[in-house]
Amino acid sequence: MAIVLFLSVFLIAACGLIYELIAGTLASYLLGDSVLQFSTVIGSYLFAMGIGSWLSRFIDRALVARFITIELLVGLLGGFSSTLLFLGFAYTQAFRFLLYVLVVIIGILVGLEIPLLMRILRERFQFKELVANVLTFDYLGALGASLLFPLVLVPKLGLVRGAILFGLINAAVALWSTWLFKEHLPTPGIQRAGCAIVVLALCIGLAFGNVITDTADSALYSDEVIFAKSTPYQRMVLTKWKQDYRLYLNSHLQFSSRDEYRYHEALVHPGLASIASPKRALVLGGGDGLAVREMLRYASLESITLVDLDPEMTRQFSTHPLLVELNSGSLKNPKVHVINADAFPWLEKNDGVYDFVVVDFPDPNNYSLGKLYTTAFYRLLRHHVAQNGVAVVQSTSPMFARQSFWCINETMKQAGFKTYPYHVYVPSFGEWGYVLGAVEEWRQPAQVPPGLKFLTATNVHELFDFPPDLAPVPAEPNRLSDQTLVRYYEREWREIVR
């Protein structure tokens, strides 16, 4: 009996932490800035739990019945929390309000659980034994949830069905409590009927979890959604309109198949075409294989190493027929070696030196990405660039995020690169910028590979000309200890949205 009671504590703790992680993850996916979202969600959740613990003092009667009711409410609200948040983001303008209302309500209910359970159990155990065991299993449940969430829950079930599964666990705790504490329930049949209704509702939600997610995605994106996947790192959505395929990561457009060639030709060829007989190349990010596709035009390249954090990204672009067609099967080329790892620690452990390096990360809209645009990262990168080699960094828009663009340029300078900024017009994005960094003085290429759709030996020189509205502005370098770039970026793009 004792182990079953404390198993309830373990499961309650696991469920409570899962709902907290789901709220923080969804807020990061949909709003960006993972540090801010997780900090505010966790802070609000813990504050609400404190309110729940305080409110538990006012519950004096029918403790078991109240505990079962609270478990069912947590199961319903927590189980359907990601569903409500996805639909709220898709169909309303009140996502933030809904997010924190749910976080606070679930937090209050979770805060009520343990104090009530301890009061229910105090007749069966000595106080010191009760406190020690309850807190031990509470912390063990939190550990279990923190491991299950990234390793199993998100990649295998997704956020919608994962939350519903843990809602069912809360409902199961409520249901077996009607037998564990039946002597304290005058009408246990009523509580069991309530449990059955909640379990049925959650099972229906579990069965239709993919439909719920697809409905939210269809409302979020104006075009037909042909593929959607949540990974431990991001939400991937591929849409189609006529012959235009668009990839979105965490709701941010990554490319349109109609004009991505402009972006990727400009990313690769100004730097790579300037190197005589390049042998080794490195791509950091760029898991879609589109930059690699352009690099494979150079017969002298003997190996291309691609390092991308998300294995699902590289898997889809290696196997999905539409995506493989788009990147011309580049990730399956025998010259290409795909490594799924965080670029920062991978560079620290790897001692390879490369003639050409592409740094194609998403824009620095949060601190996790911002670390990959710091002086510390670029100093590390410089050690991997050959003496006559170059590195190129995608650097957001010099039109819409002008100070952010010149911040990246200044950061690379501070890291020891000789920098050569340039830009290109991509219809899906507008003016887009890059910074080319060289160890020695660099000269623009006299020619580019034949057969390109956009870039020529003539217009490549025009990319390095900045009109007055894109000209340099003062900007501090982006350091790891104080990520100025993320603040620049947030402010500039927020002004555009307004």
The other form holds:
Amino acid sequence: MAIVLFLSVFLIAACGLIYELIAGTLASYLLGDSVLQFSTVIGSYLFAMGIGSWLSRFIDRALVARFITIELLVGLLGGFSSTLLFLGFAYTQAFRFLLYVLVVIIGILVGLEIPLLMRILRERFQFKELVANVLTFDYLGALGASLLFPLVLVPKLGLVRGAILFGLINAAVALWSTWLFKEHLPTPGIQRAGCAIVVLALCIGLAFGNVITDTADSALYSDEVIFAKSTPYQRMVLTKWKQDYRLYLNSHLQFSSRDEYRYHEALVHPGLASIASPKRALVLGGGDGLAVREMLRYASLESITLVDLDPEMTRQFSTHPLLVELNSGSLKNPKVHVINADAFPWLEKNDGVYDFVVVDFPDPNNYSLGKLYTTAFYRLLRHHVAQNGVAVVQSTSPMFARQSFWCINETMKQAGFKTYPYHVYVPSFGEWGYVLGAVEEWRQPAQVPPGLKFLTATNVHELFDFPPDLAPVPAEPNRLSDQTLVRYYEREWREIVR
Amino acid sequence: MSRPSRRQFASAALLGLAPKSEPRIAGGFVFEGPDQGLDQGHRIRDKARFATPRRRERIPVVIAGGGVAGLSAAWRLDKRGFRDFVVLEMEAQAGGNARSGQNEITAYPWAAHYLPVPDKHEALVRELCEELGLLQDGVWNERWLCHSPQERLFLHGRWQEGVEPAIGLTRKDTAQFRQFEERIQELRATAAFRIPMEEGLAKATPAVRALDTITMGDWMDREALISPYLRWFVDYSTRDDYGTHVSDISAWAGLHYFASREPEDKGPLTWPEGNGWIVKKLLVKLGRYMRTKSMIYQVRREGQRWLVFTENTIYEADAVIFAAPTWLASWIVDPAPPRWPIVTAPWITANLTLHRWPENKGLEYAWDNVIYNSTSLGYVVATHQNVAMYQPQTVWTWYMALADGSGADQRRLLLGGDWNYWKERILADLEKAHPDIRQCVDRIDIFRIGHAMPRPLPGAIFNPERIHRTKHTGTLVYANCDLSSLSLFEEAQYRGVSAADHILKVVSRSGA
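Complement to the form predicted on its own: the form predicted together with the partner chain:
After this comes the whole thing, all chains and molecules, with the earlier chain placed first.
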């Protein structure tokens, strides 16, 4: 019997902590600044529990009935707390107000639970035993909840249904108490009816939780992770936020599906459209197949070789339905040959010559990546570019890393390319830069393929114009033996990102 | 280490504290065994009897020793169109101190691992570099210049950029480094310190000559250069190049290290297999002259000719270029020249095969990674010149000159310790900077080099016997870099080439 009583303590303690965690998590998701949100939510919640404990002194009669009422209220409010908060965020301006009102009310109710329960149990146990056991199970419940929440509740159930489930547990404790303490209840039927109503409401919520979750999550829940994979080479994370898919490699944003067309159209078309009937193309990096998608607009291209280090990356972008939709199945096109290899040694070992080469590597934020931006690399690259061909290099942001951008330009020049730097605005990246390198004099294309979302025959010329705040600055070329670029890059991004 | 019981293991695993049972590390000593250099050489010392060979071969020129000096002599002879010679090498692999190894991860050096970018005076080295494609139209080939980041130093518990100590220095220390640099600039301006060293000797004033009568330590005391950081830095440098402490090395040699070079480009030139890369390239051309596993146990005068005895063949030669260590001549050549007065330094190097890189916080791995106040010289990353982005495994070459006390004592220590002893010393040294090194290493292969290089102690440079041997006369000439007392690629090449030039004159005279 005793163990059943203390199990109730364990359960209500767990529920109490869950609601607190839900409020903190939601506030962090929706408002950002998780340290502030968690601190203020926990603070208010504990303070409200204190109020609840203090208020318990004013309850003198019908303790069990009151306890059951409080349990049902906690179950109802706590259970629907995340639903209420989601909807409140979506449809009102008063999210913060709603958040703290809910936190305080639930806190007060939870604060009432334990003192009341201790008074109910007073007659059954010795005081020292009672205090010890109640508090032990209270803290155990807290431990259980805090482990369950991040490991099971959030990933498996989501916040909406998770909260409702714990609401049901409160209701279950209430229902169960009508039997446990039935000698204290003059009319247990009333309480049981109340329990039934609350359980019914919560069950309906749980059944329609999917709908709520879907509408609320897709509308509001910050960046759902669609998949996360650690390969020997990198950590890949694909997130979805509304209809925006974002790929992160080692937590650096690679693209956002909402505006990647700007980045990839600008990466491919100025160079490729300038070449009369290009036949062979090479992509270094770019395992997402998005540059290849743009290249496949050119019917004259006979083969596209894509060299990307990570087999998992090209596999995902060849098979995952969402990702294949993004790149229009480009990697499965019979013209496309995917090779998983390290780009620099691959170029050293192979001697193919290409009309068009895309170099789309991650930014040079360390010395191993920096090797792919050196005079040695570009000299090697030049041997793989046809006489009237061009190579285009993603060259970080001329806005945020201005000297780095012009350093890449200078490095390509030193390696014997005639360079034509340009830039484009990609909302999710900011102002972004490319350097086009040609073996001979190069002319901007007169046309671009039809059906592009961003580039036109007119605006393609504007890309090559640099306003004063992006204008060239002096920079030393980046050499294997003296990697200036990594130092520029590190300094410039450190100045931007605190 | 005893095996933990299953219960211990299970309980520890539960706590996430699984005992870090040391993984088995394989390895052994390389270039050792009954038919290899170390034991073979000592047979000569111990005056063992050698079987008289049955074969006799007439060959105009024999080059004794297939290290960089011998190869450079061969390079010169071949380039001048002289092809009637052989290079006799005791070991199975040519290259001497520039030998290298190779495993499934990378090639790696066994000793000499870089070549400083030569300055404009170094005509011979430049000629070779042009031939090997390292210097094209006055531009150094970036592929083989040491990639960034070049060097780092583990000092006060963290890595700093460069080997010159920079963190934790007082203003006084910094001033001492500046003062030292000023002294070096003055000495550089005298043009008495050149590479090859012979070319500067003519400019040596009495004051410069006097530097060879004191130690570098004495000189630093005299200049009041007492900063411990500076002393460490200079000591590291003299151990690194000459296997000799600052307190032992001739001040002339120590200062030559700093004052002789004015490189044109940030270097040095380096390759996965170190100077083994140059050796491999030279052997493509010169391999046909090379006879490995040919230990010479005697070189005897017979009439106008020299009889060169190996265990298989007696070579009858008109001339001999003795490119093996010069001190060996006193044991081999008959009539024996005076005992060579220069002492040699023992070294130990090890190649560590790592299946993963140790955790690394702060600065990225550099090519040369040095630990402050260690008895070792740190380690060089053999895969550093690899341009691949993804390199999960690597090989490190760890270096230590046994520079304390006398060479003979240190050689006893070198040969006295078994592989386990040296393995533990190497790991203990690396653990200072890489606590998880034992979890990363699969193999440790160790090379014990009893007589690795000459020690330029005071008096070595202006020693009359040394100077005498550098003057080529007759039909047996010396060519080892120990003629310079400085174990440098450039010196070996210079000595080899000038010996070859002398022999070309001799042979053409006798031929005509």
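Here, rigid core means the biggest group of C-alpha atoms that superpose within 1.5 Å across both forms. Numbering follows the first chain given and starts at 1. A quick note: this is a predicted structure, and the numbers were derived from the prediction, not measured.
By the 2 angstroms cut-off, has the C-alpha of Y489 moved between these two forms once the rigid core is superposed? It does not reach a 2 Å shift.
C-alpha of A142 off by 2 Å or more between these two forms on rigid core: A142: C-alpha displaced by 2 Å or more between these two forms.
Fitting the rigid core first, would the Cα of P345 be found 2 Å or more away between these two forms? No; that C-alpha moves by less than 2 Å between these two forms.
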